[in-house]
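Just the one chain here, laid out as structure tokens, in the form predicted alone.
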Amino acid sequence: MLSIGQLSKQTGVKVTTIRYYEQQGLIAPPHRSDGNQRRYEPDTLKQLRFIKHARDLGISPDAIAQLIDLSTDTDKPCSAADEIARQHLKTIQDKIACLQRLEKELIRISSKCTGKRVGECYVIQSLSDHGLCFEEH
């Protein structure tokens, strides 16, 4: 059995963090000692390791919650889960392009300030105008 602390050291995940995935229900409710702290199963360790690797990658908190759901029937088709990988994905890629085009904005929008006084400076006049914008962002 594990305590709660000897939990985050080994996963890097905060105690707080912790008990709010044992409150959203993704890990187990932990046992209880008669001093009434946390104890965990060792396989509590394992199940956080994979909650931190797919919030690292950015994955949803629901999202997480459906692929243990589906890890839970090793016979069970993996489509469901490959679903769920390739939606974020579709997610990540939208936010890179968003990115992308906000960056091409910001080298136009700095390469025509003069840099000489505020009253005549491209960046403010930009920002205080949405028309003046290259694309849409």
The other form holds:
Number of protein chains: 2
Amino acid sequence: MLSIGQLSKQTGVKVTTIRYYEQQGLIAPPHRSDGNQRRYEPDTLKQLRFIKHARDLGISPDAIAQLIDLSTDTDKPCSAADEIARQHLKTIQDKIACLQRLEKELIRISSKCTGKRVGECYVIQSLSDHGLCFEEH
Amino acid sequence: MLSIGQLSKQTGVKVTTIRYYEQQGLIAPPHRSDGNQRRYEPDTLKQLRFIKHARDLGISPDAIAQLIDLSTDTDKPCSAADEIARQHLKTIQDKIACLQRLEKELIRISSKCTGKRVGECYVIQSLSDHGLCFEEH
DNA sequence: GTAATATCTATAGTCACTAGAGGTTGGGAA
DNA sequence: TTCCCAACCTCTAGTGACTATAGATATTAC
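What's the form predicted together with the DNA like, now that we've got the form predicted alone?
First the chain shown before, then all remaining chains and molecules of the complex.
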């Protein structure tokens, strides 16, 4: 049996966040000690690591709840789980592409700054005038 | 003189967001009509485009406020503005690097899915077991 | 003049947590 | 065994950057 603090240390998920996940239904309410403190089965470690890992990958709590639902019914086809992963992959790739465009523009902007006076500062000028951009965002 | 709706249409910033920016001090409170509706000078178009452009680049409202402060005093050296742009470039580049690692892992995860039963689903397995990862995140 | 649309303020909701107040419990040292 | 303090409890409010709603008033087109 683990206290919430031990669970927190061993998973890297903050105590308050663990309670939040319980409240949101991502993990089941655990047993309590005589003094009403949470006491977790070691299994919860695994569940919480699952959740943390998925969150680190940027998967939304909603999608994680779906995956948990799926994983409790081990006889269902896993194409739905795969679909969630693929969906997320697409989002990630879009994000990367977008950020790379921004990167390009920021490099352009800050490489042209002469560092003299704001009146002639390329950073502020180019942020004021969208037309200076090479591409849309 | 522009109404808030016209300003919104011409900049792509939502009406409610324009009022929010005013409340946050990003744009100055405009004159009002006899009936108390906001009436903007055409100049505000430029300011709001500046803000939108910077927000699209992911620059925080706080940083934008700093840039606006800078740009009102056109005799200051613009190195501070450049610093904000560079700082932001670094954040973007970190984000890109991180997302690319996630991308790699998601590709690995979802390419191994056999599509049979959840019990043997690689997506759920590998999300449960961080040890299957090739790299940390 | 009337009807439709736009605008006003003020308040509450969103997401995914995080922080704090004020009180109780658990476990090791004296 | 008693004490102490860190860890825990619940409940509420705060974060950031908006978004949405309600109910009232203004503007505009016909």
